[in-house]
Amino acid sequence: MATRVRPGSKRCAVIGGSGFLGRHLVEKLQDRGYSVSVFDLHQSYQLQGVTFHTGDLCDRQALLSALQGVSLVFHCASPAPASDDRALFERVNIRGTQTVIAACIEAGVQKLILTSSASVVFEGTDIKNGREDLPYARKPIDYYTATKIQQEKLVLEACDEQNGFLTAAIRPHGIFGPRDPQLVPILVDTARRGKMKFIIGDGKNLVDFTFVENVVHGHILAAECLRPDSPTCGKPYHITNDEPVRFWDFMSDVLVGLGYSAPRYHLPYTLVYGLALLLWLLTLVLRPVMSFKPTFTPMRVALAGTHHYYSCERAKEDLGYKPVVSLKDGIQRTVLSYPHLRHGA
């Protein structure tokens, strides 16, 4: 084993700090003043004063030049959960975060803070102010589900206080904000096929939207919070906006800020989801000859169509947490950095 990190050492490494997530996370941690590296299977930008190393996550040497002398490591790197391949999502969020665990361990890395997802315990069927303590869901609804739910059991049960090394798991929902690759651009190229005039179920469904530097300040909390015999070893924790909206709502304001119609028509809510899941299983038994995406997959309708907004109780008690960017602010902050993607644009 290599040499441990000095405590208090301030030299961190973001794994997936090419992405979206990641590199506002590498932003904020060299605002806090800390000297950070990223790991990532390609560079998507340049950033002074940050080292960047490319490789593939499951390449374990690759990794342990990357994080000598780091003693932070925060996990972002996911295929995004709409890819839907199974094999990626084995690969980079199981075996990939087994060897990112062997490689923090080996190198003396101190602290390990996985980046999850609030989707662990969304089997589908409404959540109301859902705690940490709700079960895994028994069945996943897709494939990013349930490698998410064996990504994040591993992380947690890898948190050994009696040897110095501790985890946690910060799990974010329905993030958004200033260079998002998938929430904005999709939903503006659904608008742009006139896909996006009808409502699914009654409108009423209240949801959890988070602002990307909300789940970045949640991130930073968990990570200076983690220490021996404190709360956070082994725990996980929601980060949300904790303001719970009307997802239809939220849709209208980013379509209306950008200059599109909002949705109006109402497709009821058990026809939307039966459909999906008759193309799914279409998908699954088309796939060896020929194949295609359905707009709407059974997670995408339940997302849109059902209760799942998270209590952040347990973040607030231990990290100190409480959102720094409102809702509102976000919405229009998003909004104004798509002048591309603007109706007529």
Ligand SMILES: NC(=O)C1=CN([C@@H]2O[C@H](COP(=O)(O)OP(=O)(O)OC[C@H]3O[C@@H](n4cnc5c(N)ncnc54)[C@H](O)[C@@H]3O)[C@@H](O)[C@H]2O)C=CC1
The other form holds:
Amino acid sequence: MATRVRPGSKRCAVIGGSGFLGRHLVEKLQDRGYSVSVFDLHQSYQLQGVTFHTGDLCDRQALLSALQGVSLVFHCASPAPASDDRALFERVNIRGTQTVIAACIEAGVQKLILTSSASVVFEGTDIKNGREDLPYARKPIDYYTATKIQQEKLVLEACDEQNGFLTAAIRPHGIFGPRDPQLVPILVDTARRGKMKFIIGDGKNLVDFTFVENVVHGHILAAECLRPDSPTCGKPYHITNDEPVRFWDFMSDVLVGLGYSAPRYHLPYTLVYGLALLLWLLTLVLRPVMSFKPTFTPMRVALAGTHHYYSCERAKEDLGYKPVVSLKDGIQRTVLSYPHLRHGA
Ligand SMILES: NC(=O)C1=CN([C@@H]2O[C@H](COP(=O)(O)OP(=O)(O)OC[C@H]3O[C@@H](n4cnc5c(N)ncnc54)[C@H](O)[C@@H]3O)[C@@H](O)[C@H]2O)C=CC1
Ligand SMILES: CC(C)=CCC[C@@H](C)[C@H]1CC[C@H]2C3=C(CC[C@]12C)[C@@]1(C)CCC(=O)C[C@@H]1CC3
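Previous: the form predicted on its own; requested now: the form predicted in complex with the ligand:
Starting with the chain above, the whole complex follows.
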């Protein structure tokens, strides 16, 4: 049954708050005077004043008890894209998000902010300065992205100003920063195995990489601007560093910062994409007898060899968004935060 939550209450919950983005969000919310609860499959750290609830977001009862008295919910939980598990993506990102919405309404939550992804409009071909009115990808690059599309639609369609349940979605792209378990560790692992020597394509493709604190800033602005009759209701927002960079320059800056060599030799995009596709098909065929995870999946090759950068104009206009950390400073802070990943460490 809906408990009436005091309007203006600063009690919020972060679903997925033990993860990379979630933890940065929890820390910033606490700095800004929010009282924060985390709901996640596991507790990965301790922070004074933060309450942890462990559970699966597909479990409505577990969610309900974590959401009592909460007025604002951030939903940034998802299985990792690399898990490549279609049934899991569908269970958590689609059916689990339906459960999150139902539990929020039942618990009297007033605002729900979803962490979506800019990739919901990406089909593996160039996007230059893409705005939010681009159509959802008809052929998403993988199952993860297909379920992020469904998830975003569910959350935005649930926005109900008349009944006081407001929603919005943040679409970040290429999040990086201290404690990121994905981008920098995968890059370093690839370099350590001697596979980061090649540039896919001509190396001139521009991409957005977004420092995690800017993504957090976008989420908090969206939550604070989301009010009845505000333009934010039921809308998605691209949040990036607003500094598109050559994909391979960004990779090189991180690698060189950590003491590895930058990739130098060019390979044609179509050749690498074709090989990655063949390898992926082979993993599908061989799955019943053996399992291996190729480094260069078709999805990663598409992300590495095409332009895909997005306009933040809508976020600037509606939310007053402006990145708080530049790309240069973000890379420097990230590199310094990984002493154990340095060459020779
Ligand atoms: N990392 C990136 O570059 C990008 C990430 N995103 C989105 O940002 C969000 C956060 O991503 P990251 O922090 O990078 O991932 P992460 O893997 O570090 O964090 C995800 C968290 O969700 C939790 N979780 C997963 N399934 C759950 C379940 N069934 N019930 C409860 N908790 C569950 C995990 O335990 C984990 O703590 C995700 O929604 C992701 O799709 C969007 C664009 C880019
Ligand atoms: C070619 C190679 C081995 C590059 C290493 C870096 C990649 C692991 C990252 C480069 C772009 C990243 C990215 C994501 C994951 C990590 C990369 C592929 C996402 C797929 C994460 C989830 C999303 O919602 C979209 C991201 C786009 C960029």
